Amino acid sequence: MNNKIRKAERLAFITKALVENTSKIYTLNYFSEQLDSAKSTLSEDVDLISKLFKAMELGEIRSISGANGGIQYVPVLSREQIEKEQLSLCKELMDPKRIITGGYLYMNDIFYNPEALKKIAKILATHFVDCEIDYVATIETKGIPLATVLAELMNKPIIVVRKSARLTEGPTIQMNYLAGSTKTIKTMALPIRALERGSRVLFVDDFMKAGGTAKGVIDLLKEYQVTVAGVGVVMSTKEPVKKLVEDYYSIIELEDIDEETGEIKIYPKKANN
């Protein structure tokens, strides 16, 4: 690039880089080399972008200190934005047409819709933004799209716990666990090479009733000498009140599904759990 790049062009380049690579840390040296501009000038540009993002509630531009420091874009939501998305999700899921025989809700259209998933993932990313993690983990199958979008927002690799070992993934650790909702014994497996020992992991899933799956994943990850730094789910049930996992975050809470009347009771879940 030439050395006559205008301010508007610098702002566009910096903004594009930050937004397209959420949570990635960029040094001012990088932008200085790319734009052939003084770091003092670029610092002013970043400050302007940061103020605009804050005013428009588009997330935060954060400064990271230290040898590996720089700037990064974190797509966090305001409290008002989260409440709006929670209510919108509840409204969408309370459609009686979603009721499936047996007291279940059809949710596949949401978990396979990129736009809907990104909104949900941003809520989780906001809640866990200050939780230092190395991986985002989930269990197949509906949790995979959610974890993938969240991992991209947080700039972390994804780990998928399988329901059975796969030959193509090499040696695995398998564990039996008690599914809290059905009281049945199930199996989960994770390749030995899936993650580094001593890492910190965020586990996310689409649904939690008694918490048996989440507890099973936590117990499995202990075999890898890692720390489960957080557990996040899209929807949890009001009952049972006491889950097998005590510390978790849920976006919305399901109280009841009445198949006879078609009434579905779902509410935003406050972030105090």
Given for the second form:
Number of protein chains: 2
Amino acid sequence: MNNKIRKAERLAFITKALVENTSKIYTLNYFSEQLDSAKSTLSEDVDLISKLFKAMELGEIRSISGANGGIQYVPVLSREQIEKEQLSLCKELMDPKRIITGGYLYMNDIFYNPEALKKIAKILATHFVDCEIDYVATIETKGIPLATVLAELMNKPIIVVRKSARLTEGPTIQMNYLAGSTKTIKTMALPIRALERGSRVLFVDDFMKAGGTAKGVIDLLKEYQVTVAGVGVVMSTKEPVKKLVEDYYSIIELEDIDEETGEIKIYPKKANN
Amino acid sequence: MNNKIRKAERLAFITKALVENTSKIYTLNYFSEQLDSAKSTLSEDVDLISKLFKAMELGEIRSISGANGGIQYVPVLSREQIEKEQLSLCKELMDPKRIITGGYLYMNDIFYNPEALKKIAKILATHFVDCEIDYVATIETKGIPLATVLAELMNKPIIVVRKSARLTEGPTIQMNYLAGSTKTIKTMALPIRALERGSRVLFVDDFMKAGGTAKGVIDLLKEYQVTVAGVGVVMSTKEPVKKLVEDYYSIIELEDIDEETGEIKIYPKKANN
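After the form predicted alone, can we look at the form predicted in complex with a further copy of the same chain?
Now the full complex is given, and it begins with the chain already shown.
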């Protein structure tokens, strides 16, 4: 098959590789071997894919120069695509059926749905695309599927901060912290092997109220001599206005849940960093 | 752009959609609208992609007939690809540096790495491809990234069984169970809203020893009137030979970890169902 492969099939093959392993850098040599085609031909093919993706707003094909260079697919959204997703997420969450006794909002159907997660994760991937991170970190449990999908999009490993040390994970740094909204003392733990010193970490979570958990994770990560390159959450609350972490990106903002009337107020949040 | 779109670009566009949302069913009408092309032309395009994927063992393009029909990309592996992955996974895990005091094996770098997870999840997706499941279930915490990637490949929502009920998840069924290997009583919980009655669930986890956790989840799921359509784990132990669940699929088998000599014995496991 290889020596008869035509342009259309080359484009399908290259697109398949780039989209399947998002953000992974492929060399033209790799495609040249797989498709038995000249690099000059493949370079034209990649240009064609790149132009198509740009014209149809399907994300970016990027060229990375240098010794470890090559091409990668980066699933960034346009500003309009982000605004549309923000609105559709708000609309979906403002359904009164979501209200749980105690004034909480049921959101598992979104945070546990791969297609919905991918849309959300793409917004975060777009915002943090140039952060040059080494890991996507989260704390158990609800944020893990989101962190997984985002880590896939960014092609980086995940770090999961646990609520206590585990026998099966070896030596661990454990830390107590004050959960911001309830003022209770909680514990978090991270195995020493989980990440390399000197690396850059993006912390993500499903929800932020006072920011105590995010602050705790940032403090814990300091023990590993890493840089927290960004904090991203899906939904933050309007109150308290002053969070325990200063710099964070939130996709949408929860203003109020009225258990009695069933009214829920959620708005797209503007990025201020 | 749309009215000048050429064959090569149509193939790239269709491939991008199919591979990005694995197992999602796309109608030819959708592509016809997006690409402003006749369905007969697109049908030929899909045939071409299908043949290419088959010839290069990149997975299957399937046609689904009927009212909700269309085409989908199913990332199944060939028998040789599976055997190769099994061996490479065994080799990677038999590194003595992985041994943790107590005779455990450090595996987070694999279970928290998107590219490694995708390879593992594809083996499970291939094994369970015709199970017609509605959900991919797991229990917190370590199996969640695996369940997420598998759920993405199969385009189904995730169910995460918790170790205790949560305020934010509403009414929950909670159950005590006997952890098979340690004979201790543990708790698991699942929100009532988490899944629809009468559905089919695939349970996956990173590791199985006696099978107590898997049996617990199966028992808990019975309360929701669902069918457990399959149980899949990445690694099971050779001992005890008789597990608490009868029917399960395991990718590799752990025979022994010798803390003193650093010798680890792990083998590919043959499917017997």
